[in-house]
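Only one chain is given next, in structure tokens, and it is the form predicted on its own.
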Amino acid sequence: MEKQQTDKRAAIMQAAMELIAEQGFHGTPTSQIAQRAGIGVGTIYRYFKDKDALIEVIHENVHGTFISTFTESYDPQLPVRENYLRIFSTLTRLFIANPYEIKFIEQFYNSPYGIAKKRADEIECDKPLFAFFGQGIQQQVVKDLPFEILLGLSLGPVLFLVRDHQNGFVNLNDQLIADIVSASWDAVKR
């Protein structure tokens, strides 16, 4: 019985994430989520208080995956530059492999949901990235800029080019990924 509940919950979250990535938050009614998940609309409310709660849980899971990937790619024995290249190359490949997740996250952070999180300074899962950049600043190999700027210089170009890759405008192969991440490093290094 518990596996069936877990499967339904996962199906609801996957359906919601895909539809929101395709149509946006307001263009995705719970009736469409239920239809794609193969359940009744009322079933959604057995697992989630409301649509907002569902969106928050999806965000936590997706962002958690990105942070886990960062953490797994980070090797404290490596110099900051090598870690940077390794981490952001791995994240780029993750973004390419997960188009719905990346579209969802972009929409989340460009919506009242994400803005409210940033204003409330609740982005607990950004702490590993903050610490990483702090280490680079302390070692004087990364520019002494605010965290948001360093993150923007690092992820902005990657996200833009991943979007173009997903839309067929550019083919991000291993060499281009390495070149992009290297260019991003050049933007943040001292």
Second form
There are 2 protein chains.
Amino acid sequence: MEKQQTDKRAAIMQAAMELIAEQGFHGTPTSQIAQRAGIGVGTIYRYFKDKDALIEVIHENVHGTFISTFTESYDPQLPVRENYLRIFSTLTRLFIANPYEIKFIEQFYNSPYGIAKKRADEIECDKPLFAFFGQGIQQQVVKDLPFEILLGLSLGPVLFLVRDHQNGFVNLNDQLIADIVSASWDAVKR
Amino acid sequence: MEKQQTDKRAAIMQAAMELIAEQGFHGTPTSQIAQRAGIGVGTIYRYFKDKDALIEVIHENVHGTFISTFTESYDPQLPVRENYLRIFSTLTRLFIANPYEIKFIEQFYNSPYGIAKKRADEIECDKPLFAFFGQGIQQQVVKDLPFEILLGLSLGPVLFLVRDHQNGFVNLNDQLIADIVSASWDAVKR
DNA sequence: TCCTTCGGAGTGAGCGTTCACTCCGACATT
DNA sequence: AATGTCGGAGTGAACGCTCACTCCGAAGGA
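Having seen the form predicted on its own, the form predicted together with the DNA:
What follows is the entire complex, opening with the chain shown before.
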């Protein structure tokens, strides 16, 4: 039925996302995806044109979730510093709470056909952040550096440390997250 | 002669490194490596047991180069801040000057069998940095945060922005590199 | 009975790896 | 100097295997 269809579709997407996050795109055969999703190999092709289309849809799904959660955490009314701490703490917790999703995205952007998408995606992500950092520069509370550099200074440590967290090198609790975001604010602030 | 042998070996390694950096490990068949190196497929197996061994040797080679260049840039005599600026500027320029090498390393660590190596490698890398940051904390010029966090705050932006540079999102000249390292010092310093 | 959905054996393409062979410079013999 | 012999680097067609993808019979609700 209708319900069944979406169930299987969702099961395929979930299984594929988890396996690709763990083993990479080329490391996960369709047979394995089918097995974890509890369906037959052929069923994958009832819902997705091919493997590329499957991971494309997964990517858009994950990407959409991240974007919306991010934009929700931005409040133009707040002072720049408070906004910064809010945005990047939320983002860090979001990443940590969704290990499969973030690993999948990394795998996707590292694969050859993800690189083209990356530019478009980042530009889309950038819109709200652009406005945010622009506001900070205008108010002279943020260093007058190119927007991409500010993004690197703020997002770079977060991504690096979330990856370390997921590999078991560190254990990021709320206190440490606050410390990290506060420290990276020192890098960005004037 | 002797010379010829090492030439071919080096040609195979160089070709494999470039192609894997561009297309990933699973995306580059041995036939393609042989073609770019200007040799026959079978010749690869005269110099390397199998494809995995080839990757392993390339990794050790690249890793060794990076490590030695890094340790050379560290001078325990200098004040902490000057050392920091020196180390991370040198590192950034090293990464930018060796785009294939850094992309290869990224591909390697993202592949399933690179993850095990990663921990050992990072611990090795960490030795001199551990001493360095420890010194900074002791002198109360660096924030009293876990070593891994300090590493993320300093190396995170560099890696993020070098990747952006190589993807054409930004153009890192010497001035910008100095700005980035100086800003990330603000994150790390007390 | 008909029709939609499903599944997994089957298919061909492409992969890493092998191995029987070629080729050529070095050396020994005359 | 000329000729014969040899060793080992170099080669690529062929092999076995795994993969993404197909296709047709089974299952079951209407």
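Not measured: the values here are computed from a predicted model. Heads up, when I say rigid core I mean the largest set of C-alphas that superpose within 1.5 Å between the two forms. Positions refer to the first chain, counted from 1.
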Does the C-alpha of P99 move 2 Å or more between the two forms once the rigid core is lined up? no
Does the C-alpha of P29 move 2 Å or more between the two forms once the rigid core is lined up? no
Verify the C-alpha shift of S182 between the two forms: is it 2 Å or more after superposing the core? yes
